[in-house]
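Only one chain is shown below, in structure tokens, and it's the form predicted on its own.
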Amino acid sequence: MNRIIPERTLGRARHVLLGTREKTGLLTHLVLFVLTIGLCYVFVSPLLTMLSMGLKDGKDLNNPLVNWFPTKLYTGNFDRAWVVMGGWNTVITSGSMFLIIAAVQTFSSAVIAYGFAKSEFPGRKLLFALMIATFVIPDQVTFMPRYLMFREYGMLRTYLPLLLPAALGNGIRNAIFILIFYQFFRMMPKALDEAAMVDGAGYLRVFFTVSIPLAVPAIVVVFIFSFVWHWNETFLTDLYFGNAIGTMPLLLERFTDNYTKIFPPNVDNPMAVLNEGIRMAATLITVLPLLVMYILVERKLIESLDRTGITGE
């Protein structure tokens, strides 16, 4: 009876802390707390140093004492970022920009992907491998060929370098994006389209009323990415549009030369003088409205990466 009373104690023991199948155990929940403590604290420290910085005067950053928290908050480094940054004109110029882009690259890919999912046709199989093979060659390899292209059709310093490739299947990452539309469609019952046909209906009515409203979970995830995507790319950007057109990560990379041009050095003002607290307040407002729109949209793009089952970059 001594032997037994000391075993069950045990085993209530490991059973609280490794868990059962039915329930998760303490020490489990301790690995995962860590671990997320972990992982939120590497997601958040950049921007929570760079808004620390960016509130911070030419004393507190020269300040060694001073490491998070100001000594007062200072928003004239934002101010000035904001000016070099272009301001609202280069908040709206690139967001509609990419917005458009980004909704062309989703429905061409939609189209496309729909074709390859539900169609049979000669050479099936080695367009489809062709396409995946744009995804596997890197774009420095194939740029020099586009950019001769784009310069003899006259299309430099505008949208269409960016927006006709989207719109043909052949943008930024499109291969991945008729991926994911193509294993949705491929899991979508024949029964539907069978019923929307002996209905009467065509290829492209069952597209746009049958296939479509059930895809809207890799819409979803394709607009994202695909807007993410393009809002980043400065290599592809720069080589396009020059000095045209300036989107706000350009406008970034080009900070430093921008903002002598606005502010010189003034002896007068050191306050104005370039340092790193403006640097990284140009920094978080390059990054602000995609944080904005991924609060906006966030439960709905969990939902709809569970649904198709792809978890990005």
Given for the second form:
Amino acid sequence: MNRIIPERTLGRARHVLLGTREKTGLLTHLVLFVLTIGLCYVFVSPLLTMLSMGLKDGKDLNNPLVNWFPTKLYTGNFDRAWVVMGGWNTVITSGSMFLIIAAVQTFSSAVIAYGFAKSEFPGRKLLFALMIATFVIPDQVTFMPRYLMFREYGMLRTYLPLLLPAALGNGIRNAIFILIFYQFFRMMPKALDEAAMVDGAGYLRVFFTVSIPLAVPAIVVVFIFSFVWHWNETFLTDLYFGNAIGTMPLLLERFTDNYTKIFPPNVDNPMAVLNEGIRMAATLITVLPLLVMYILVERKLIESLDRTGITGE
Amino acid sequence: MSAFLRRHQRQLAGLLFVTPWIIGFAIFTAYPLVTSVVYSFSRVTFPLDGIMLEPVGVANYTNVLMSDPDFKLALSTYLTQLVCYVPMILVFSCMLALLLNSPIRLRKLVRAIFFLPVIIVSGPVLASLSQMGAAVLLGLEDFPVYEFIHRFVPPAVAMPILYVFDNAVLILWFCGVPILIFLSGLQKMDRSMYEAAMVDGASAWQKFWKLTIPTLKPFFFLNGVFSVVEISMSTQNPIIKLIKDGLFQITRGFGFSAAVTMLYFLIILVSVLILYVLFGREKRDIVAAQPRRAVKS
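Next up, the form predicted together with the partner chain in place of the form predicted on its own?
Up next: the whole complex, starting with the chain shown before.
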């Protein structure tokens, strides 16, 4: 072997394919490339499944020869799923509600984190440790007394049971949000605050005019996460809202019941039977608002995530 | 008094900023936590004008552990999820973070795609997908590997492997945030350490085990805790369904649900403790590494 191909050629070929210490080889690149494509496919395939099944009519669904691409684009599934999901009404009411809650949670987290980050009051360490510890207390552990409390004050079926804990820094996954702000405020140079104080600004003024404007990346991250996690929450919303406020995941959960109410099965309209296509259409409709939002803010979110450095010290 | 105020102004201001959290913690976390414990030792009934608690000792717990028909299955499913998912999430997300940290094309796009599940996944969406079989890796059963494992590997070993295969997509979908945390850990790492190792003639394999993994150890702990909480709170966890459904059932009620909740909470705490024993005590190494780094720069 060595005689047929000169050793130097063999060595160079090995270097090009497998790489040297300094440079990554061609083969490594290829492996990485294939791996990346495969993984991306795994991540995106459920979305593609939703789309492709949602666009199939009854015939295509039952035809084993039709795989990813329907024979014709059929939007009837989406029309019907959209009606059952409450249409724009659901998107706007639940969306605006969660926007308000997310805004409140972002603000309160910033305030609380500022207190933890910028001063050394007695008991700070203990309180901070407690705050971190709340991360491992799931909502399922505290919801029963909370539920009874909200029932007593007649707050069920309104959005207050989600808003009040969020406003007081004990909402959904609040420990993470406070921690993100905390680390951000800690990274800020102390000299900035001090300069503002020398100029005669009070604590509130420094907070609003110096710290908050600098904390935009943290605000972006916390706001988006708070919105998304509230939007996707179903355990608490189901208990607190009942049928009074419909969020998209809740309506997806109750899709079968609602569907048969709106489109009762009858002989005249065989197309109206609830099939997989309609279910997948409804699932896609549920995630679509978040998907659109993600595509719009993705660049800003990733950039902000980089700058907040959401990790422990 | 005013002199006192002036001297401790900074501390008081800080305390004032934190006050909302203290109130919130008292009302929405501490009080409910204690009350839940009380519920778990009582029979809770609702006469017309409110709540009545009747202490029953550990009856709720014995009820849950001994005689409930659904608890055992729910518990074993939950524990299987924890034991299989958490290590897999850690391994997968570490690998994916390494992949994203290497020079690949369209890195930003790939990263955005890996993060997608964090944005769109909710309980009902997952349920609806797994109902469709869309959460199973498409066509994986057709691969010869599957058949091979079924036939030649003893069931005790094969079970977890097949379980992981069956839930591969689900596990990958839990990886979003861990990938992010590992990635920021990797990016914080000191390039010069790698260069020094390279000069000393370390192979990529050695660099990975001797440098990358030790540096990432605290992040393993962080991600482990995050994954445990994530899996526990996910609607895929049958315990949660049991807790929720039990509330208004005549045979179960609030006391029963509270007892299940406490056991469930205990499992989470024990898991966190195990993770701490495995990954948490490595702070010393990192601290020891720091002065060296400082000298170099």
